[in-house]
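Only one chain is shown below, in C-alpha cells, and it's the form predicted on its own.
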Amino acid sequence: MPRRLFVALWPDAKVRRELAMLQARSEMRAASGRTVPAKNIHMTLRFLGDVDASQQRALEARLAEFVFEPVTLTLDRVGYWPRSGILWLGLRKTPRSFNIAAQRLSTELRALGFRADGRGFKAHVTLARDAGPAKHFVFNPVTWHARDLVLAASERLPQGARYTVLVRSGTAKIDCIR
C-alpha cells in the first residue's frame, strides 16, 4: 500500500518550542485558521505523494548515500499566501549553502522518477492552516542549527494530520527510525 511521503527538515526540542511560542502569541491567533500542531512542524523540502514499498526502499537507499552539510537558518519573516490561506514563517536570506542542498537533493530525487511540482521551492515553515494574515507581528528571528533531512510520512487522520519521521539522513551514516 502507498505511503504519502515527504523529505524535510525536522527542527530540535528549542526550535519547536519557539515556533510553538509565536504561534501562541494574539497576533497570531487573530489571523484564526488551524495552528499546525508543534509535534507536526517542519520545513518540507519536497513533497513526493503516494510512494509505494519497492520506491520507498529506493528511496531509503539513495538517502543513506545523501550527505546533508548542517546549515543555520533564520526564520525572520512572517508571510501569508492567501490562495491557500497558509501563515507561514521564512527567511528573508536563504544561505547559498542551503539552496545548493536543496538542488542536490532534487537531483538524487528525479535520479528516482520523483518529478518536482513546477512551484518552485520557497523555504517556509507552515504555521497555521486556512487562517488570514497576521497583521503587525513583530518578533525576534529563530535561529534553527539544520543538522539533516529526514523523510517522513503523512497519514490523514480524522483529528488531522499525523508525520512519521521514516529515516533521518545527517553529515554522516543515516539512522533508520522504524
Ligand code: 3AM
Contents of the next structure:
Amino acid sequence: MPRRLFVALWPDAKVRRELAMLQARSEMRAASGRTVPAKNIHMTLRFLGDVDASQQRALEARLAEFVFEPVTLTLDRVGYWPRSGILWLGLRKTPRSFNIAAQRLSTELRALGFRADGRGFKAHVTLARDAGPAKHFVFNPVTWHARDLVLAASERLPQGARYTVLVRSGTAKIDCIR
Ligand code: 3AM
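Can you swap the form predicted on its own for the form predicted in complex with the named molecule?
Next comes the full complex, and the chain you just saw is listed first.
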C-alpha cells in the first residue's frame, strides 16, 4: 500500500510548547478553525504524495545520508492564506543557508523522480486550518534551532491526522571510519 509521505523539519519539545502557547493566544483562538495539535506541528519542506514501498526505501536511504546543517529560524510573523484557510507562522527573514539546504534537498528529490510543484517553497508552520485571519497582535518570536529534517508519513484518521517519522537526516550508519 502506498503511503502519503512528506519531508519536514521536526520541532523539539521546547519549540512545540512555545508554538502551542502562541496557538492558545486569544487573538489566535478568535480566528477559530481547527488548531493543529502540538504533537503534529512541523514545517513541511516538501509534500511527496503517495509513495510506494520501493520508492520509500530509496527516499529513506537518501534522507539518512543527507546532511542538514542546523539552522536558527526566527518565527516572527503570523500569516493567513484565505483560499486554504490556513493560519501560519513564518519568518520575516529566511536564512540563506536554509534556502540553500532546501535547494539541495530539492535536487536530491529530483534525482529520485520527485519534482517540485512549481509553486515555490514558502517556509511556514501551519497553526490552524479552516481558520479566519487573526487580528494583528504582538508576540515574542519563537526561536527554533532546527536540526531534525525528517521523512514522515501522514495518515488521515477519523480523529485527525497522524504523522509518523520514518527517518531523520544524517542518521546513515558509518560502518568504517578511516
Ligand atoms: O505542513 P503543512 O500544513 O503546510 O497540508 C499538508 C501539510 O502541509 C500538505 O502536506 C503537509 C503534511 O501533511 N499536503 C497534504 N496534501 C497535499 C497536497 N495534495 C499537501 N500539500 C500539497 N498537495
